[in-house]
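The data below hold one chain only, encoded as structure tokens and taken in the form predicted alone.
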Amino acid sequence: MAFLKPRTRHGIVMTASTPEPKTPKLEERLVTQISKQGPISFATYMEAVADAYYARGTVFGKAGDFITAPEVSQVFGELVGLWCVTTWQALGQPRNFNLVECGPGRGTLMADALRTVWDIAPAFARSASLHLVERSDALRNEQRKTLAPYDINWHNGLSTLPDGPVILIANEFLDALPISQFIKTPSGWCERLVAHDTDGFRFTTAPLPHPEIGNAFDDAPTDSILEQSNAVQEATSRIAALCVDNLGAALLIDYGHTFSDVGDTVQAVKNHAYHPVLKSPGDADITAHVDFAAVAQSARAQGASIHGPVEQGPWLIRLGAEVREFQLSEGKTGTEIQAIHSSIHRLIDPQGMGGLFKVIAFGPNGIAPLSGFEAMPSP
């Protein structure tokens, strides 16, 4: 079961992969779909765009469109690795378990986490089997390079993960899952759809209220936007079920809000700048803020215990971000020390990533508060 083995030509196990859609043909496919069936849901549009966008592979880091926390500082992945070890101990140190990451990007977080794991708890590493949930062949190639020493099992989705104890990590995974939007009209909540005409893609509104929304946020003013995600609900339900049914825990980190509310949070980013959401589909990353109250509700319905959500900054500090900054700064020049401080401060700053990003964990009932969540009240 150990995942750290000498790399061989046959040392990587891959599940069957569906062909990735090609970005240049995406707009044509969407136009054809709309011309045949009429305006489509924003969730349909967002899912198609995400498949095409992540098929490119080169989307992370300074040379890509955006930078995630693992790319900001190695400390982020190191502390996640520490969390995994303490959680494994809280679960009774299972001798064989699945270490899973959903949406692993270039593999940076996992590489930093595993380096830490081998330093502080080699027994953890020898007990683990590594699984990455990733559909993009281009990103799998990046992960293969970053995680070259390890045996990797790839999966297109959560449904093919094997049974057994599990520790699961998902950083900036939920925000990229498709959402539906609804707009408040005098007659009720009507779904916001995507149409196409000679001027390109545009938003339009379904003529009748959506039957599943009912009286939610009935006092919201006209033209308010309500966002819901069946994909996020399904993913968090499945993750929580894994934890309950297989003795496990999951750590989910993303930007979003603690309480459910109305508001348009969809954004597109290209070259580290905001980009029109409906322009040049497949060329920009489209995401939406995560509703952590809905995430907790989905997980609780599966019988999981909920830890958090809490802000990322205090969570990282409790795990030792400032101590790690001191360790990394020893023997460094003034310029190097400033760079280390700036990167860690970016992760914990309450006015930036430290406040915008939230952390939530699922576990089996009866487990003690997990690392970083101690004495931090849940809403």
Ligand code: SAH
The other form holds:
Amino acid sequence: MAFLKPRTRHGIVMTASTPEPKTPKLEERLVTQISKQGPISFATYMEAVADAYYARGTVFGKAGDFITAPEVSQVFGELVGLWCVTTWQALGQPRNFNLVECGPGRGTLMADALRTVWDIAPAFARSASLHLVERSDALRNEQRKTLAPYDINWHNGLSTLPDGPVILIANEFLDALPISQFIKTPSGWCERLVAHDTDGFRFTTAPLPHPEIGNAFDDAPTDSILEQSNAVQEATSRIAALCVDNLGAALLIDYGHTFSDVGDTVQAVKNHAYHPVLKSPGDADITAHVDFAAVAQSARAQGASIHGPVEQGPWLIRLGAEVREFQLSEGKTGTEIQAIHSSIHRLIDPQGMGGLFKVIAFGPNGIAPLSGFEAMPSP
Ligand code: SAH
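Same protein, different condition: the form predicted alone was shown, now please give the form predicted in complex with the named molecule.
Up next: the whole complex, starting with the chain shown before.
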């Protein structure tokens, strides 16, 4: 059974997208690379495109290409902040710990989380050193502005994060990491590659089956697509190892599926509309569904306890989304109350982000279920 092609990155309306100037530097670089070495793997293409895309900076929000949960409602970051506090308590309130966010975008989630944390648990805030994993200089500048009151340590990747107790959060970080695609042929799973000719970039298939794909999904029909991500596996292994080795916990939120399956989930989004994945690389956001079964497996292999995955909607409700809606609505006009309601509804709606997005947490072995995951067993 194939996955449904995601309707949206989170509910975009399908409209025709306006032609935009290309990003010649990246396109030229890819064309040169392909002319020298032949077709490149889709993962190589996706990584180059994501780097060029995020290097542009302002890509989020109504004026950008897509909108993410922290940009929809402040309640998202506030409840993640609350989760961080209860998790810190469950870890025994370490006095000095690293508060890490991977792929912080504009810094909105962390700003909302920290405001909440200062309100409800100043001891948490005083004990935390802030670390952001972000490769884009343009986005680092935005984060510097959004998080102006705080000292920030930036990292290009997870490998330079310091040891020590840690609470790590990431929203829509894993979906931006490169994935490989494999096509079922009569001789086995062959890697999907990107070639270039006079008509532009096009997909092609490696002539021989890939040696690292075992016999998983061997009964899938010819032309099925299988996705795997070394980058997601490395990132989640490293995050889990940080939690196990240093007394820590991690919260990863993303759109994706709970069980591994075949299906093409890659999508590019520009101006809140779909964009052809191989057209004008670097102009559109390119992402793939996260395979949460694979994420849980890499974390479990490091000895972490796994909490979830659960759907974002019920998770936010358990953390108090509806109570917070009630609080925020107090003393507001009818129009304001409606705006608060519809933004929170967008996050929890099972037909929209509330069902499409999943939440998973890693913790040290033996820790009690973390907030929002109580009595919600892993599948
Ligand atoms: N968490 C934010 C932004 C999500 S977009 C939000 O919810 O609004 C993805 C983010 O991950 C961006 O900040 C992007 O620059 C960052 N990113 C993508 N790939 C990365 C990589 N390989 N290393 C570090 N950061 C990366």
